[in-house]
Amino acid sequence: MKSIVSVLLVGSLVCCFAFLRSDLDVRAEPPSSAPVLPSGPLGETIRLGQELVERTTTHPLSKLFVGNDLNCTSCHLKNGTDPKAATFLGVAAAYPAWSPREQRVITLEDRILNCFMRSCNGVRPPLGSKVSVAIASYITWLSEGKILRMNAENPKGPNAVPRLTVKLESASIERGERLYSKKCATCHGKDGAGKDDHPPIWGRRSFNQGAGLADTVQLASWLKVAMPLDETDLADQEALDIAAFVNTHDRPAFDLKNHLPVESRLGEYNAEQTR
């Protein structure tokens, strides 16, 4: 199966940001279907957000908050512009939203930072930080022109991955193992540790047990629309079987307190303090 990566992620759901730095290449072209990029600092920040989504693990602004080998685009394919695979298209129009998991109304920025803790197995960047603002700016740019539809039930955008209706109890780990060997191991390795640009899908360098994809049906739903990369052909049952096999393997545990920064770094005032 071609890369579970190259997400979230949550992205993610998603995750990271800042203003221009000399070590940031901002020449990358925006997605062809995206709206016109604003000029000035806002456009520069959006470009930075795109760069952070693509290079979350290596960019100097975001890498300090990541604890594994997953970039946002590992789950949110094509930097979130794939229309089906956990897309960012239209996502910003769904926030603020009620989140059953957090038991509070959250913003898009909250959702991004939660992905750092879960899908990236890292530490939550400060609310209002350059990482946070840039990624939120990028995702909001990809939602320009969409009708705002705040979600009172869950924090999902209008193009969220549809959850498969297959029953979890019908999953076969044995079938999943055979399918993984046939369709996935070439890219992600027999040991699930990833190869080249393809991310690890289990083990200590993959997403932790608090991530959305640690839910087997949710992972199967994502596999159905995302894998194999650009050649999606999995039947619902095949996606579920592979997901069941993948999630039988160890991955980092999730304990919220281990992923929060010190209280003084939970948020920061993101404006000049001289006026």
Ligand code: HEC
Second form
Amino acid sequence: MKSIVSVLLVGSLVCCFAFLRSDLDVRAEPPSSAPVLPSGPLGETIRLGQELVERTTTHPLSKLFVGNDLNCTSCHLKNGTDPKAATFLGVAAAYPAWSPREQRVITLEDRILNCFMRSCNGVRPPLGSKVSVAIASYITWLSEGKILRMNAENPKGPNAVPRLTVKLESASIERGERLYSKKCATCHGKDGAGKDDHPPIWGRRSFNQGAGLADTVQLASWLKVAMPLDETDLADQEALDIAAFVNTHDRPAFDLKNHLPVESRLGEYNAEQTR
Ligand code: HEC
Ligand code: HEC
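Mind sharing the form predicted in complex with the ligand? What's above is the form predicted on its own.
In what comes next, the whole complex appears, and the chain from above leads the way.
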């Protein structure tokens, strides 16, 4: 009897993953420890959130809010399921959190929407909108079962990219340029503009000056755990030199007022207004 129950249980888990993965890219594979997708509208909303993270620039619900060629997954690798590269695993358990930048306690939704304004060089979607709720549902799902531990210092989850202990003054743009030609240009282009599935890393279609990665040490720290894609092998100093070279190029300026929606669109009543 027991074994029948466990066969049924395993069978239904496999079905759930098959359902979740049916029309998604292989890179979207959830980690083996991922919780089971809830049934009904909540499960559908989580799935929608995953699609929005993967196809932010092309999905009809999110593309209006994006001002460059980057999807969330361009930096949160494998839709945030890569355990190192700005992972979403465990993130939801750190919110609400104190944010030195906003000088406020912010929610997970706030954090998500702010990435639209900066990393995606777009406009902040309204709080409570489908885009916002779906992405928050997806990221929260990836933290199911994790212990809630709100972060009183930074809006960062327990597995955030560790900041490299390098000295910015020691960065060499010349060394960075040589390393870039050797290790990065084949995918992102000599001009940094990227092509096909390789996103632009500077210029007007990349992240703006207000994004986290516009900070050279933060970019170096992310490169160390994320690039070259699938074969991260940079020494700390190399990551810093390359980051310094990348950030000598122009990218869109950031002026907050150009990225906030009109006041009446800052928030939405989160309900179907039928009753
Ligand atoms: C240009 C790269 C880039 C893009 C594009 C981007 N982000 Fe981020 N995002 C970052 C970096 C870097 C961090 C800091 C992460 C860290 O320290 O681990 C971050 C942080 C976050 C966090 C907080 C993580 C934590 O540990 O608390 C969330 C949530 C988030 N981003 C959501 C999104 C969503 C949703 C999108 C798409 C709408 C997006 N980001 C697009 C680079 C990016
Ligand atoms: C094999 C191809 C490849 C190589 C080599 C490579 N990248 Fe990437 N890079 C990618 C892809 C693909 C993404 C987006 C990830 C995704 O969509 O899954 C990316 C994302 C990025 C991003 C974040 C998104 C953006 O456009 O700003 C930066 C920054 C970046 N790479 C910099 C570099 C640097 C610097 C190097 C050299 C150390 C490098 N990459 C080497 C393929 C590559």
